[in-house]
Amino acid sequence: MNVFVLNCGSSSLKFQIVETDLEMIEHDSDKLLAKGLIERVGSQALITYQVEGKPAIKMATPIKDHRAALLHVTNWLASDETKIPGILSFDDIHAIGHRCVHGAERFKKSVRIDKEVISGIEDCIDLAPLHNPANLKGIYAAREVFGPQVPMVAIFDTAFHSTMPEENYLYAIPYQMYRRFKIRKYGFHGTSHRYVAYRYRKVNNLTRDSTNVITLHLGNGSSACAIKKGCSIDTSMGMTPLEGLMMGTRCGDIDPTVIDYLIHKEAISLDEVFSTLNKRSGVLGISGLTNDMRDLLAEYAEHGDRRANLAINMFCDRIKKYIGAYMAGMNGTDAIIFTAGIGENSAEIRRRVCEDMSYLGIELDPDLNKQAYGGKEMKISSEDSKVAIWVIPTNEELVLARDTVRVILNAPRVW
């Protein structure tokens, strides 16, 4: 089955075409056929397409909306020059999997898209006003371009965290506020945390019930997750992605009183405060330089910039605190897993996160740590470390493709 995996942001469209079925899932033999990214939808768009095994194609052209972006993709797929193995026409796309950010309490697993599901995603817009409308644009565009005969599946970022116990997802505010407005922690990056936990147990030949790990998705957006017996029991992001770890431009955990204080001191609106906390805070706000961790590390290495180092230390310190909290809540962990752009590629960040953690049984092997970058899946802890430390590249699109197949074939989800 050829699955078209679609991830629509507010001004972007990211896709993959994955060949997979139940047997291929069982043997980890899924095949990536092609992938692409369209950025700056609504203006002069930047486009990257790539057929697996061939050089990437880059171009720029005006694209007004997500429908036009998807048409651009399908025109590329159908062109004689593209020649994707097994894809000769639209008929060779058998299903479409859509990443959807927020499913609230309504969607606790991936579901086939129909009118009722679309209505449910719309009902969640208040909880994810920047993300769910973009996800819906992708659904509408795909239905229009591919036609209603192609089955579509929604896979939710929040679904993996639906196993959190009540004491971990509730905020300590009047309970009726949760009952009336569903104000609670939902968590995000669920497909990433789910995938790397799955890979960890596959590599180590473990059952789901014996998988007890802490996963660290570290990128421009970052989150930690405590996974016990294969299920998420706690995660750092909250009702929105603003809570939790310090990130590229997001502040992470903060005293709520700061919001009111800034409104009065700066004479700015509530929207302006939240814009600051979401877009001008985090490592960008502290360093005053950039939200790109690679550039910050290079700046400190070359010039010894104090604020660059401060931002890096703060970023790592917050991660250490969550590791300690989750180890306490889980009564220990078997492994810590680094993933996503920073987690997979930055030996220096992994070193700073894991240093001075020997009391908790966390010890890196310096040489192995330096070898882990560029998509390598490997164990990087020392022989004496009581806690295994792994780097496992994430593959969220594969989760989307596999769940799409399972939902359409009414097969059980096994990870």
The other form holds:
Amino acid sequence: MNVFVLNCGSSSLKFQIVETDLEMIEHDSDKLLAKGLIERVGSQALITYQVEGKPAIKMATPIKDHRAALLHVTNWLASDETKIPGILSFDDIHAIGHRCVHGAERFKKSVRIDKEVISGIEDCIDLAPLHNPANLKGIYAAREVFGPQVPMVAIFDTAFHSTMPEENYLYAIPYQMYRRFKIRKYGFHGTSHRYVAYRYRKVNNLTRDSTNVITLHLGNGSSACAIKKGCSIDTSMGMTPLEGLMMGTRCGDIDPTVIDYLIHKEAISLDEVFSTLNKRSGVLGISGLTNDMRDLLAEYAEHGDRRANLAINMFCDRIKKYIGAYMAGMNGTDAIIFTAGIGENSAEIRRRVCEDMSYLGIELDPDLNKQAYGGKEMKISSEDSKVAIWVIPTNEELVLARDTVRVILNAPRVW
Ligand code: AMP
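Mind pulling up the form predicted in complex with adenosine monophosphate (AMP) next to the form predicted alone we just looked at?
Let's see the whole complex now, leading with the same chain.
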């Protein structure tokens, strides 16, 4: 089955075409056929397309909305030069999987998209005003461009965390506020946490029921997750992706009083405060230099900038605190798994996170740690480390493609 996987952000469209079916899932032999990215939808868009095994092609052209972006993709797919093996026409796209950010309490697993599901995603717009409308635009555009006969599946970032116990997802505010408005922690990056935890078990031949892990998705957006017997029991992001770890531009955990204080002291609006907390805080806000961890590490290595080092230390310290909290919550952990841009590539960040954690049984092997970058999947803990430490590259698109197949074929989700 050829699955078109679509991930629409507020001004971007990412896609992959993946050949997969139940047997290929079982044997990890799914095939990526093509992928692409359109950035800056709504103005002069930057486009990258790539057929697997061939060089990427890049171009820039005005694209007014997500529908126009998807039409651009399908024109490329249909063009004589593109030639994706196995895709001769649109009839060879058998299903579409949509990444959807917020499923609130309504969507606890991936579902086939119909009218009711669309109105359910609309109902969650209040909780993700930037993301869910973009996801819906992708759904409408795909329905129009590919036609109603192609089945579509929605895969939610929040769904994996729906197993959290109420002790962990409730905020300590009046319970009626949860009852009336569903104010609670939902968590994000669910497909990523789920995938790397699954890979860890698969590579090490472990069962769900016998394995507890802490997964660290460290990219421009970052979150940690405690996974007990295959189920998320706690995660660092909250009702929105602003809570939790310090991120590229987001503040993470903060005393809410700061918001009111800033409104009065700076004489700015609530919107401006939230814009600061979302876009000008985190690693960028502390360093005053950049939100890009690779650049920040290079800056510190070359010039020894004090605030660059402070931002890096704060980023790592927050991660340590969450590891400690989750180890307390699970009575230890079998493994800690690093993933996403920073987690997969930065030996320095992993070193700082794992430094002085031997009391908790966490000990890196410095040489193995340095070898893990650029998409390598490997163990980086020392022989004596009680807790296994792994780097596992995430693959959210693969989860989307596989869930699409499983939902359409009514097959049970095994991880
Ligand atoms: P993501 O959001 O998962 O794409 O991750 C983006 C982040 O990963 C950015 O902050 C990058 O600077 C960071 N990153 C990518 N490669 C490296 C690297 N080799 N060292 C440190 N950070 C990196």
